[in-house]
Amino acid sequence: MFEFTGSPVPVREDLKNAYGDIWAHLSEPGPTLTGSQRVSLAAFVRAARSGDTPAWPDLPTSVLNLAALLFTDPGEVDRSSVRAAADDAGDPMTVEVISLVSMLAAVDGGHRGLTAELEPLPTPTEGAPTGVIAEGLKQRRTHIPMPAGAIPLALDLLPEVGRVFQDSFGPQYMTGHEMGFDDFGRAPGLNRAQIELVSSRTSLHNKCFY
């Protein structure tokens, strides 16, 4: 798994690892939405950017066409087309449709950019959605209810999917306690200014609202 066919340079097994992992939460029952749907979800929006004709998942119309935007040109993505998926579907489902869909777009992009083969998706695991689903938890500036905090905090409505989301985040990016020095750097790798500017850049291009 994740060996990255194609790609001209390695990839660290910190990032293998961390894909791994989300490949596996992919697989499983989510707080609202069962393995397979998830799966389904996942090659429903591939499909979309492919230009395919995608397998709709049993999944309210909504929330669909907020996953193929968010996955096809987040950049576009606004308050309507968030709050009319949670309108219809509720906040907990489109929480779980947005981080499903943004943790396979950084997995596909990462492999996209190495011009690597996407890694095939996973074999969903059977059983009920876990129901796992924080209380309390309000929209404050956001387009979803959230802790007040930083970006990896954005999920946290659904803490088993915060948690993974969470984790990814050292290694494609830095961990909270790697952002406090100015003068963190990989070997071989980013220094902390190449890093930020990658980041700004791609924020920049999917006009990140956050």
Contents of the next structure:
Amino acid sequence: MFEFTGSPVPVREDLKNAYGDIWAHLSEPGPTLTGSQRVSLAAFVRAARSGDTPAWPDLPTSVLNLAALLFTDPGEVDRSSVRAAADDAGDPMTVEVISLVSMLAAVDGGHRGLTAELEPLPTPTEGAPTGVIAEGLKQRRTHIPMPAGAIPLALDLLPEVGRVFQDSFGPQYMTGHEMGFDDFGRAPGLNRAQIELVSSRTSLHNKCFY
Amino acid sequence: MLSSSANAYDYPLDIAAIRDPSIPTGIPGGTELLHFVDALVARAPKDLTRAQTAIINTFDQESLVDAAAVFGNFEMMNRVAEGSGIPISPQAMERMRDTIDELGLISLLKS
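Now show me the form predicted in complex with the partner chain; what you just gave was the form predicted alone.
Up next: the whole complex, starting with the chain shown before.
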């Protein structure tokens, strides 16, 4: 798994491990979806981007519309598209779908940057959804319920999902601790100013203020 | 943030280069990194291969992995930001006022 076939350079182990953790997470039952539904959703959005005819997972149309739009054109997602899904399927499932699509975009984006073949989707693990959902969170001028704070907390309605999301930052970008240092740098590798240049241009292309 | 990290390294950053990569960034290897992102987004295989080679020659192999990983990370973060609709605080808006104006970012804010 994660051989990065086609990459012109070797890939560091911590990045492979981070992607492997996301893949294991994707295959397992989530808070509201089975492993099979989660992997089907990933296949659906990949097909939506590639122009293939996707197999439609057994999920509400508004949820599938949000998933496809978020994967292919995130800048076009707005409150109405998120709330349409949440009104049909509930906030927890909507957050789970946002998380899956977003983490899939990370793994596929890293592969595309290295001109590596996309990793085949994992085999789903059997089992019922976990039902692990935080209580007491509200929408705070946001589309979904979340704690007060910044983007790293955005998925914390689903604590096990939020953990996987946050654990992926270090190998891909910087750990929370490293983000405290403006002069952070990898040696060999890019320093923080060079890292932020890549992130800024990527966000501008995605029409994302963040 | 880009401006504070550029300051930390004493790089003469020109923030306008984020909007227009023909403008020198002031950051070593900056033009090569911007071209890499542009080639990826454009899904232009030949341009991407050229951009990858330029990064390897300007920096090293590890830096190409870093650039691809950061691109992937922000493919993720941008989607979480749009999906969650997390607002930009007034304090952050004020702190970033020059950058917002220079890059025309106000148009990206949604109600």
